[in-house]
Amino acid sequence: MKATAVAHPNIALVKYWGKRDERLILPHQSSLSVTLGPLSVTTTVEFSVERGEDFVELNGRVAEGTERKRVVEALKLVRADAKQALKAKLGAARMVSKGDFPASAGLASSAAAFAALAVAARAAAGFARDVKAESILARRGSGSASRSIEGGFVRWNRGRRPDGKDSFAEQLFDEAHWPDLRLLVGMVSREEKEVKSRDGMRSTVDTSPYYPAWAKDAEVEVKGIVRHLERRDLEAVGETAERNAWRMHATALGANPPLCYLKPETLGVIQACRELRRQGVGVWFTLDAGPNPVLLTSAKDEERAAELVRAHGASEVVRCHPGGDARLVAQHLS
């Protein structure tokens, strides 16, 4: 009745931004991401019929409020599935989770956390590994978490069914497909975002006049970038990622009130990317709902790209590569 899983965050090359169903977390359009190794979240889940209520600990502190509620809702889904499929009564859970990178700073910490939770909770309940079921469960906690169950390059399919059973992520290319790719996270801020992604999405969908065009365009971009990834065409992938990031942030700026996740240092790094490309260095950026740009480059240009983000205000450069699948491990957190 106890299991531990490790999962990696991901960075979307074609973004997820906005839900058509808030309760089931169903997106308005498909998205595509690359899993980020070596960053990770480790989560241990233990069910016990002797425990009175669920206990949730995140990064060394007891979770409260919305954070706790989201985890408890996921645990309830696992208990319900186990009761129906396995005829098992699990009892309350003790869940302990710890990440090795900053939360709420635009690095998809919730994606890794809920992916690890989905894998660990289902295993603790007695289920065999099932990446589709895990992706759907992770999605219910955080939409982008559906893309962290598998490694490499992953597409989250929008789906059409109102119950969400066809809205899950699937791996297109594993982490070994593009060994030369490097992803550098420029940590220009470690502060928590003033407006969390969930609230920002809702405001953008409800108030931005640009949102319908965004959703239509992003769906087209997913189809196009798959071809570029297949060829490992860094320039084409980078151009698509930059264009899609700008358009996502444009919809957020068009919300009422406007949402701006960028800091001056963010813009400095972005503008410097253009200058480096004019010098023949292959480096492009993408940016989720946060201030920390992620640079896409190759192994041969990694050092120049790292110098760029340090020179423009990054306190730290986190060097990443395509990461692997979420996995079960033997060593528990508690």
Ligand code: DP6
Second form
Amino acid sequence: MKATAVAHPNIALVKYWGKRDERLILPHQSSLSVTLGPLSVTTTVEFSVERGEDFVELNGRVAEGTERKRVVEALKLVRADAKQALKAKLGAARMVSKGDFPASAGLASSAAAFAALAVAARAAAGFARDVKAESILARRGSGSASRSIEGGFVRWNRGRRPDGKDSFAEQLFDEAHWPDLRLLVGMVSREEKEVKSRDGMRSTVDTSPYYPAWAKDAEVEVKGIVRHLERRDLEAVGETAERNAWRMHATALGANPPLCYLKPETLGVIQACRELRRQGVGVWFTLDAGPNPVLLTSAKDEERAAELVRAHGASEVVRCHPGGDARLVAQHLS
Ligand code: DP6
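Same protein, different form: I have the form predicted alone, so give me the form predicted in complex with the ligand.
The next block holds the full complex; its first chain is the one shown before.
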């Protein structure tokens, strides 16, 4: 009744922004991401036979409030499934999780955390590996976590069913498909963002007049980028990722009150990317709901891209490449 899993974060090239169902975490549109190595989160889950309160520890401190509630909810779902499928009676759980990158990196550490939790909790409950069930469970913790169960290039299909059973992510190409691809996170700001993604996307859906156009366009962009990824066409992938990031930020800027996640340094990096491209360096950007740009480039231009973000105030550059699947490991955290 104890298992440990390791999962990687991911960066969306076509973003998820907006839910059609807040409780089940069902998106209005499909999205597509790259799983990021070498960064990872490790999570151990142990169920006891005793009833009682779940214990949740994240990065060395006992979790409270919303953070704890989201984990406890996910554990509840595992218990309910186990009771139905395996007739197993699971008591209180002990969950310990640790990431090897700072939450402030601007990369959603919650995606890797909920993916590792889904894999570890299901294994601890006695289930065999099942990437679809794990993706659905991870999604209930955090939408983007559904895309961190499998490695490489992953599409989260929005699904149509009201119960969410067809809303899960699937791998399109594994991490060996494009080993030359580099993704560099430029940390231009470490400040906690004012509006969290969850609240920002809710407000955008409710108040931005551009929201329906965003959702429709993202669905089309997912289809297009799959073809570019298949051919490993960095220019076409980069152009799509930039356009999609701009459109996500544009629809968020259209919310009331407006949501601006960018900082002056962010715009500095974006302009410098264009300039470098004019000089023949293949570098493009994407942006989550925060100020830290993620640059897309190839191994040969990695140094130039890292210099670029440093020159625009990045205190740190986190260098990533396509990472692998979430996996069970033998060494437990506690
Ligand atoms: C901008 O998955 O963190 O990073 O489902 O509310 O937990 P919740 O949101 P979350 O949102 C991620 C938004 C994004 C784009 C993306 O990763 O697709």
